[in-house]
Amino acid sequence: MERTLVLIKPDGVQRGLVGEVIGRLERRGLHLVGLKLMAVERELAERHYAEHRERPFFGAVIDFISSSPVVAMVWEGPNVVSLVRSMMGPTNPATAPPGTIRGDLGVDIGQNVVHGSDSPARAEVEVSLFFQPSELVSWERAGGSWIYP
């Protein structure tokens, strides 16, 4: 099984959005294996965002991200990442589809509700800046057949 980071962003959590994505995820039959409520501090801001570091919003995305909590999640599932990066739909909520979760709940380019990992290998990296292995719980959902047989 594939595995992904979503962090719903400090806009997401301050506006009490943190229920309706997680149960856009849930009810899309994925697997939630690590979950926490947690402040983004400046490095790790900094280290997550590190291929960002020399174009112009840089500065304003690390003060964004460290400016309120921030659900951190890591979820799991035949193609993960690709599932939740169409679920989210794209970066500006303005191009956004209907359906989407920054289509129907983002603001603007900068305030997005989500971030997720966009690739596979990326999804790797980015869990393990945000978990240790220890936070992570491998667990058998009741029924989960009827999701992937």
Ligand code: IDP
Second form
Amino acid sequence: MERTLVLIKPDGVQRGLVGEVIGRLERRGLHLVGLKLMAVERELAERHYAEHRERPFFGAVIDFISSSPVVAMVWEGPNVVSLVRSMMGPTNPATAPPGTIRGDLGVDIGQNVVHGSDSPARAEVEVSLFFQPSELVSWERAGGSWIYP
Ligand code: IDP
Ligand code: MG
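Show the same protein again, this time as the form predicted in complex with inosine-5'-diphosphate rather than the form predicted alone.
After this comes the whole thing, all chains and molecules, with the earlier chain placed first.
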């Protein structure tokens, strides 16, 4: 079963958008298997964003994600990586379409409310960076067959 890491970034938590973001993912029918509020240490931030190490915005991204708590979650389901990415919208909220999380809730590329893994392989790495296996819960949602027949 596919899993993805979703972070509600410091701006989303500070702005009181935790319920809004989780509500959208829940209403879509996605399945939550891990959830916690946490501070992101710089070392974890640098490992999480390692692919951007050479980019000019790397320092700013590390400073930002470690500046204030995030909500870290793992969601599970068929195609969940691309489902979440399409719900988030493009990286820059200024050009993200209405109806997407970033297009509805943000305006700045650095403060774009959410992170979602960009591939199943990357998701596996990111889930294991943020969660111990014992923190993930396997459970069945009542009425789940009305979402996934
Ligand atoms: P993604 O979050 O949509 O996957 P990435 O390209 O992986 O976007 O970039 C990671 C994060 O780095 C973005 O979510 C954004 O907050 C930040 N970022 C990306 N590009 C820029 C930029 O050009 N300037 C400032 N911040 C950026
Ligand atoms: Mg990315």
